[in-house]
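So this first bit is one chain, no partners, the form predicted alone, shown in structure tokens.
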Amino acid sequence: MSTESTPTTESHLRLVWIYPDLLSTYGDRGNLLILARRAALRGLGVECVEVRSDSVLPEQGDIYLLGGGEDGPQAMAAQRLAADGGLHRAVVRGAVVFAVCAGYQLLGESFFAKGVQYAGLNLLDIRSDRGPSRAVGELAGEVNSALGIPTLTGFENHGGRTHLGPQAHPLAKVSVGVGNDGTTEGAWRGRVLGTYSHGPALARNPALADLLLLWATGITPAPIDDTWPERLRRERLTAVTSR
């Protein structure tokens, strides 16, 4: 386990990147970097902890992040997290969880990897199976109004389809791409949120990053200069709407 710390005030935010040796295929570590940067720009001291799969997961994190990965590592990650139990205890304590793609699927009741059904962590009321084709390309959708953030933009690359139960809220209604099933994308409940959006997701959706910071700190993030993130968003959204 490696740790870097850049405290700037008495306030302190602990970000935990879960199993980078298993779930770090699609550049989703960028989500950790974005959260750390946006928190630091608000004067928050930030500690970034990267926990490999052979280590015990710390239970006192504020935001836990899971990335995408291949089938075998996804199944191994789910089994090790279930045996560890630390993520469950952190969620009960009120920690935030943000998961992408394979990480999103393993938060649910079950998922398929290499044709075999595996038990998930039951942190979201979802289940995932295999779709008729692989979903690859730009992904966009209108975010659930309860979250108060603008259009989601990202890139998806997955063979699964995810079905939401009554205790899970869809993150967005799909306008471009597949997401969960061609109709909805991602899911959330409480402070646990998952998405199929790579990009990395929080680079392309800074308002989503700020929502996670709000959940973790209870403080509305102060405005910062988002000229470049908003330019990236406009470019990607214009590209998909002008097809």
Ligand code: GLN
Given for the second form:
Amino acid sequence: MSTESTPTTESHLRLVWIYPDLLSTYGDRGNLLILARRAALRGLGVECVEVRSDSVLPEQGDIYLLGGGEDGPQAMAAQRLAADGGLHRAVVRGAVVFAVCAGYQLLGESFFAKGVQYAGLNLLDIRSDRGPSRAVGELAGEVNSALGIPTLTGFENHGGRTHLGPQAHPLAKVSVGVGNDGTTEGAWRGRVLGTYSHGPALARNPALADLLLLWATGITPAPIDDTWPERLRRERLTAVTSR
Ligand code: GLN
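Which structure goes with the form predicted in complex with the ligand, now that we have seen the form predicted alone?
Next comes the full complex, this chain leading.
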């Protein structure tokens, strides 16, 4: 993995993993690996760039990834991203953003960390407060039909609750777990999508990975052999819905 952006040819897909030193708890870096693998299987050249929080965010990425994190690192990441400004410019340019949990919350208008309210990046019309208890456990839901992907499955671990404004579409309707607020889970607008699902989310939901690849390339990814991911999905969904 490189730590700096290097010039690439047009056919390269540039995946940017934002602040691994702050936001890579819960194995969310797996989302980067899944995207890289699924892109490579479609014959795409892939460049993975990991950008630590003391570095400038490259603006020419195709897909930007944010992971989960504890409250302190989450607040620090939000402040550094706001000061950097590169993620805003990338979104205006049409880049894809996929964010999980702390990364998802900080894309919104505001969130709470350690009892203090912080400004988010305003890239999604959401705001987060704290819930009565920590939401920990399996998470599943029926994905918004506009996205054309099957049941979302994942694992959640967060104290925040997220409320959507009119400019954000819910990603899914919760069937197991809490997600945003016990009713909906995740949100998206344009090519910016967030979820509470760890797992990693794109390992457990390969169709979501392919949706991000479609958004980034404009080309529907060719079918690949998903026998094993499908088996994993069936096992997890059977386990959580039969409890
Ligand atoms: N710190 C946030 C919360 O507890 C996000 C946690 C996480 O990323 N898992 O709500």
